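As structure tokens, one chain now follows by itself in the form predicted on its own.
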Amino acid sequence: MGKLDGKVACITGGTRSIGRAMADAFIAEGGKVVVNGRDEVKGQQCLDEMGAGDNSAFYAGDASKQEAVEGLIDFTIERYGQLDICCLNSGGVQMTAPVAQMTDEEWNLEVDWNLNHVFWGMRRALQHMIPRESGRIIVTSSVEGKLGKPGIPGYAATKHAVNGLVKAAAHEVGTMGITVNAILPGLIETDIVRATGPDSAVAMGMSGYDELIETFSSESAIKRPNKVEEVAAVAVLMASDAAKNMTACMFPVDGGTMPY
């Protein structure tokens, strides 16, 4: 048997890198999954890719728009008549500039991709949850949600928020058989990181894409990136029944990175 046999999950960003890694993780412990990314090409290749059958099942939208999140959810339930679990992947460094020159349009940007996507898929998806009392809630986070680098404010103010909305919304149902937690990799060299790490190195004041590498690395116990297996495979633990007693937590996959 599986560690999720009989499960449901929703992964927003689920048709590449961590998301993709977490699709494969859940499925291989016998879970049903449904990805979403903003490409339907892209999101039919996935799943051929998973080779998952009706285990699997792809759903388009911008995980950074409302209507995408809500409706990536209720599609869930209409395909596989419940939501076990919620992976709220979706996110990234959006925007590279110092607070002084980042602009309004520039700022809610990153709040809409990696803070109000959140909110949206969490309280759609507690809203379900709570009548049966039971659910996982997943979220990527990042390591700036704890600590917070130069020339990247909105992607670290807006960890930090996400953060504090795990917290809140963990105590609010932690009575109902729900579990509302927070993954925090460190630097994976993923295809999103490879295509906006050299702005992100600039505005952090380093030469380029192998000092972020090299930098990012050198802060960690394990010296090298991390994997989105890694991370996966922490997110298999927090979707299982063993994790259960886990809620509100914070959960470095980042080798060693965080002071705390």
Second form
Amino acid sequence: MGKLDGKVACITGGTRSIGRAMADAFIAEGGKVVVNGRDEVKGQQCLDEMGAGDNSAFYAGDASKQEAVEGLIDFTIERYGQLDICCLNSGGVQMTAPVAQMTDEEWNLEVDWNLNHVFWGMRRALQHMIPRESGRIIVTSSVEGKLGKPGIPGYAATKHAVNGLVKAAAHEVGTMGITVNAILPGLIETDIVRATGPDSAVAMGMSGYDELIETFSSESAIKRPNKVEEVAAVAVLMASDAAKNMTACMFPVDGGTMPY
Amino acid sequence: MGTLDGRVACITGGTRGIGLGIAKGFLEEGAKVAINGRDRSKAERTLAELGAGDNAFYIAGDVKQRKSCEAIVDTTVDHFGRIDILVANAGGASGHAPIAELTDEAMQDSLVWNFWHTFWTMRRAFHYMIPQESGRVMAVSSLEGKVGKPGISIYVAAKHAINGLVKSASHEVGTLGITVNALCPGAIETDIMMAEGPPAAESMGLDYEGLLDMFSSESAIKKLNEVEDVAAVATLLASDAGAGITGSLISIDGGTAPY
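Could the form predicted together with its partner chain be given as well, to go with the form predicted on its own?
Below is the whole assembly, all chains and molecules, this chain first.
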């Protein structure tokens, strides 16, 4: 008997790294999962690796686009008849820069990808969850939702914004059996971080990727990056019945980095 | 297979309320649990209720005494052979009054009961956990470790102090496989709350029902929390999956604390 038997989840950015770890953990606890990603090939590969048969499905779409995010929610409900757990996990930066050099294009991308995506997904999911008086919204935020490092102003700003959105939404639906929480991981060496980390490091005034990893690690108590499994375990807790009274929580998974 | 198979936990104030809830959560996941309390007859009822046989053990002792705190940790090790998880859970406050009328004794008692007890048990547990390079320390703090209500400053100050201790400690032992976290529950109607709530309410200019209503109304869920809410988080932190979570002040308060 799993903690999520019969529960249906969807996860933006679910084919790799943090989202994928959540998908694996949900399936291990008896859940059904729709994972989203941009790439059909990676999506199919993800389903093959998960080996969950009819309990998993892939929905192709760019999480920085409204139609894709809403499409994922609708597809999940159509496929499995309901949506219990909505994980808004996708996010990142593409070519970040200090404020003075930030382009409108990058800024808009980060706002769409990190903030609007969460709003679009949450709104659509709540429209389904409110009549059912049951649901879980889990947002992957970041330590940068409470801090602010130089060179990643869009990421820090949008993650702060997401935390505010989570708090407000939690109070809107708090008596309806719906919880809304954020997980705030420290740096994790995900595919996205490996892909964009070298450029981000330069924007942050560092020598390169290794210094980026070293800087984040040194600020923690554990002196290492976090792991995707550590985030997934918290997501399982938030998704389970045991967390029915935990909401508006900014749950740190950061090895002791944030001051509050 | 449980997530805490073979782990040994020590829980102060473990015979009732939140501590008992955590004990049940740990036992379900395969741990061995030493529970502490002052009253042997209550403890015997608790052990019978737990029905965990040799996996549960009672250690008598008053956490307001340093020697008792140290003995609780030592006895856990003597009995079960090791200590993997310490939950400094006991606490409360009596003698509430607005600061202008507050006695030294009330402040002192709250600091000893909540803060010193956490420090004494944590220090002793570290003596075992540091050489073994593994461990989990959890302090049961409170929503009032993050915010401050009028009239209960003795409790608020002690819980804030615990949160500071947790942050420092987590950085001291962060690379040694030991995590240190604080659980910050909202109001829960435990035995301690029922005993200490009415005088606390009076100090705040309320009656007991008004006190509970105030806590509920500040939350998003508009109700009090339950001991099981806290136990679920404690079980996660105690498990291998909690290895990357330390120095955290985790709110289990139905959305009350602002951070």
